[in-house]
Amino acid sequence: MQDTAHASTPSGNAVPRDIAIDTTGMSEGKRRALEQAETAREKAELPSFAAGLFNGRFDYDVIRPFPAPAEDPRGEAFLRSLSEFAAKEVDGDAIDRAEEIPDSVIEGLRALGAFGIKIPRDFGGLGLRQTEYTRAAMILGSVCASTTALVSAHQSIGVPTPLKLFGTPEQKARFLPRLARGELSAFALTEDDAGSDPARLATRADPTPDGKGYLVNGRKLWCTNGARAKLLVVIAKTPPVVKDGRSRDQISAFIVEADSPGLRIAHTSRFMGHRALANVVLELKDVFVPKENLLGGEGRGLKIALTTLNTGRLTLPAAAVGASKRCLAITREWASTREQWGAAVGKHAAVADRIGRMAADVFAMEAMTLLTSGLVDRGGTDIRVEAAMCKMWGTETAWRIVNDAVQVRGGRGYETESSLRDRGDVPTPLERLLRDARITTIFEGSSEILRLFLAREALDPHLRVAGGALDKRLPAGTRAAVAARSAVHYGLRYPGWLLSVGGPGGPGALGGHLAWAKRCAKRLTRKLLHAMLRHGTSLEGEQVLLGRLMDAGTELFAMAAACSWAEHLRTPEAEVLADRFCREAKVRIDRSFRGLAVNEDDSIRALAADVLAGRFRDLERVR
């Protein structure tokens, strides 16, 4: 099914075939939101190891050998300097208490070139790779979440990345040198009524009568770095266009000078964690933006936002790795020296269980994040699915790790770093790390939204083969023809998905895990197809069921990454950690598969409907 192809309904109206999901029966708002998202989706043109898992493939050769780029002396020198600077100059506890990053820290980062890590050297940046950037985020993430967010919001989702990807040569020459010198930037997308639903975007950019630019009006929520930024990417609606006989909204992206007349900070937001985040609400009233600052052309704003987030999402799991390593070190030291009931705390089975899982998970988190970063640097791979898995799994796992670290350290985990210091105890930042970790499963794509994103990508190849058979927008004859072709397609492939022979493995425990994972990828694909056949066009509403399948696929990717990373490191310790992780991942995958058949999803959903209807309102009353 080609993206540009069209089919006709019995009434003769054109049906847009760039929308692979049947929108029949959807509300107008839901249909518009889906069409916006579908139009902005990148089409899979390059191979993806993780996406292949949902199509019966375990292409281990894509990630073996581990895609670690050759060592860059310039990059290593920068990372050493950043590590020394972070250890000496970035006081995470003081920054958290003051709710402000000192100018000295920002100036120090500027001097290191930390605001231009991935900006090409031709424009004054360091010109380093994604892998070095990821490692920099790990370093900062182990020290201070607010400082990590300052650097990340500037160049992961701020102006540099979309400008590099979509900017004109003139735009790059104008803005990249400023950004490389350390003029901070921000990204303004979210609104009071528009989070993950782009169709509800209210900010407008209307062309001026003289054609010289646009007047932007609107309000943007949660704009990180907004209080310090000199440049912003602002996402706004431009005048609609008529396509397929219908008016379609256009979402566009603009580079906006922060000192533009009419742009003001309406509110400074404060949060549970990331307390020094320069996060604000921006109001734009008749802000003039010259047409030369339109990024990528009208109607490409959502695509720019989504594409920027693909690699931008890797910063969060990278920072999560740094924080988790810090938690592991604190927990190991405490559990090996603190004695209770005649033995070190870590020797008690309940605590040992937490520590073992913590170590195995940190190893897998690092493997997934570095692997995906290496794929970015190597090129030739579509990393959208891998990046989403890294972000979803990495941040959820980090939350569990920091929570376990607090539990193991007990009251000293709950007590603040400054309070511990003031009373003469060892000051550890677990309380702060816990607060800072909570937001990571929410922003830049919540876990729930990422599971839906993964489900859409997993279903895409199957929808393009068989979706037409379920699409009520098409004539009955067309649907029957698609059903016949898809029956042949799957008839040729399904037997292979039943076979359990072969594998990428090799000798030893890791080889056995890889052979199991290859068989499991076939099982995952069968389960996905069965769900499509059972639920048809209503499958997109089965979010809990799809979530189990996405979790299983993500665990398979984590297993593969851990094994490839261990093969690359070639140490006995790495093999032990990869082996232990894979054993635990198998248990979780089997649990996800069992949950497809044995669950209480319908009854829980019915209960939720009753709660929302107010049936149990008395339960909320405190007696």
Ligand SMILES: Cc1cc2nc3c(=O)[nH]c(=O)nc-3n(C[C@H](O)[C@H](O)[C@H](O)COP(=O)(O)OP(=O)(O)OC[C@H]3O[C@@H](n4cnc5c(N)ncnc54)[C@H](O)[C@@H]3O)c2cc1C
Contents of the next structure:
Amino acid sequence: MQDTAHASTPSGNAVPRDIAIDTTGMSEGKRRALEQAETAREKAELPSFAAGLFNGRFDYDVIRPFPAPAEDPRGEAFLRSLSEFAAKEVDGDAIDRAEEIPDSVIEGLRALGAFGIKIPRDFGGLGLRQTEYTRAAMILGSVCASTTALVSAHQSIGVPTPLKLFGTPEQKARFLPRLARGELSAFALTEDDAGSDPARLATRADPTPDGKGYLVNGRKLWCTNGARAKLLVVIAKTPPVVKDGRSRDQISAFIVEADSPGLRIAHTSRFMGHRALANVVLELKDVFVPKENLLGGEGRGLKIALTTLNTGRLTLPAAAVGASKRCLAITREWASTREQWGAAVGKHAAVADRIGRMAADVFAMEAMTLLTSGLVDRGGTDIRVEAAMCKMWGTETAWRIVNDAVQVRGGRGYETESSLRDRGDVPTPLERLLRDARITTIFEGSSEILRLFLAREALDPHLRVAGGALDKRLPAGTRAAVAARSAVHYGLRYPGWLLSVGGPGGPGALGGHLAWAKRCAKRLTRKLLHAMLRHGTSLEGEQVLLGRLMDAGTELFAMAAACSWAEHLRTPEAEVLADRFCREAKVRIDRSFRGLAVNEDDSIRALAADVLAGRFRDLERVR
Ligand SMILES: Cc1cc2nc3c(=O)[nH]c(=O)nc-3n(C[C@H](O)[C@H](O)[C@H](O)COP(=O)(O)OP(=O)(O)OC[C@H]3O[C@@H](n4cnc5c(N)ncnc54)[C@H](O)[C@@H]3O)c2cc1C
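Could I have the structure of this protein in the form predicted in complex with the ligand, to go alongside the form predicted on its own above?
Let us now look at the entire complex, which starts with that chain.
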């Protein structure tokens, strides 16, 4: 199949080689953002179970048997020590109130090696795997969100991961031992005008005339760990290069010493939750960074940030698992003992409904996160889609779980932990957990951005086959030829996507669910193709419709993960939980599909446009 991104437009302008999406007709800002994202996008070279769901495949054998790595005694010993330390020394309530993590906690974590979990032993780290790292995040996530963020901003997005992936041997030798010893690091990408859209970055790194390095100028917003870090990853623009006849912005990544002259903390930010983040606004004024500290070469910065997040993104759903398990325990204890209206509150159907769902969702959330972590450790598969699904679904579900837990615990759910303790009641931290959970669907890739990411990956194989037929940048003849070839391609495959034979199944309820899921992947693919045909190049703007398809795909992945996890655990309880989860997921998937045909998307979007234009300003007036 022709690589559609290689041709010339009728006007003779070269079509950027790495942009598979037709950006003609887009606003300048949108075009730049999209081109930046496309350039930084990793091309799928390895198979992915979850990406295959959007291409008619349900390759259950990729995830069965469950990819649990062999037990590592060193890893188990570390996790045991971390659990004991977290239970005894990490007081989430006190940290929340003081808005500061005590030095004793940081020292204790340092002594355990918790700041070098995945740093190779050769460099002084623990050299453990993604699975142990994920489990560490689950442990910390169940006690204190700020402490989890301290460890993860350093390791998931801070210096160690990009350094391991993209650093030169000299850079690794220079920095990894410092990081393994517990020198903290942070990640500075966001700016006032650049949140989800890094194309808007304003921080500049200009090469010095003597060629020895760069002078960095700019302002970075919301840098977690910024007040404690000794080393920072700073993302900045280096001079543009001309590529395919067009000037292209270059986004680069640097390792910056926090005590560099010209770098100062301009503000300490405070938030609704995560109150002890040491999160700051950084100002960089002519900060000299030696060229030896450039990571991965000029123009690789966004790719580095995105690649770092592939696995980095697993920390938040892992922490969400920890917090959700805590919610489940609190809810169970309360709902089984608190009597109102003649019965334990958990026996009233409206409350029972929340509890049942909570248990099923916790099971699936843990399954997805451990499964994806296990795939990372096993290697050989592309886990970007799985990790994005874990983050999006896990954080959204955890938010619902903690909200339900607050509801079930009634007024005590809304009362602070210390207030409950002071008046002699059971000191549960739901009020804090709710505040802490709220940001998790926003940072490290908001849910909206992750759905766009998933949609881009889901569409990729189809764009490769049929995208050229819709690309107005290509000559009419080329488009017609691509259309003819894609008709043959889909003509051969479509009948198979209509058949509902076979399944990875096996006996019992889970076998039935898996057979259903296999058929459903075909249905999902058909629906994606129909959407492509119906909306053509404007599909990219149909975020709500694409969101339904991405939600359905994510639920399918969750079903598969839950079944594989249950098969691995081999307990009747696991089977019940996986079964209940799958039943609910099927209802949600059907709802998503129904929403594709019956919805009020257009009228709601038109209403939003009127709201934004100020037509209903009177509605905002309190009468
Ligand atoms: C507590 C906290 C800690 C943080 N830590 C760090 C850190 O350590 N390092 C760092 O660099 N940054 C950090 N951030 C920044 C965080 O990653 C950003 O908040 C996040 O990227 C979103 O950017 P924004 O807040 O500017 O929202 P915006 O990008 O302005 O978005 C606003 C809303 O619009 C939605 N939206 C935006 N674009 C689209 C689109 N194309 N389609 C659909 N919806 C869209 C978003 O999802 C969001 O709901 C932190 C933020 C907070 C609050």
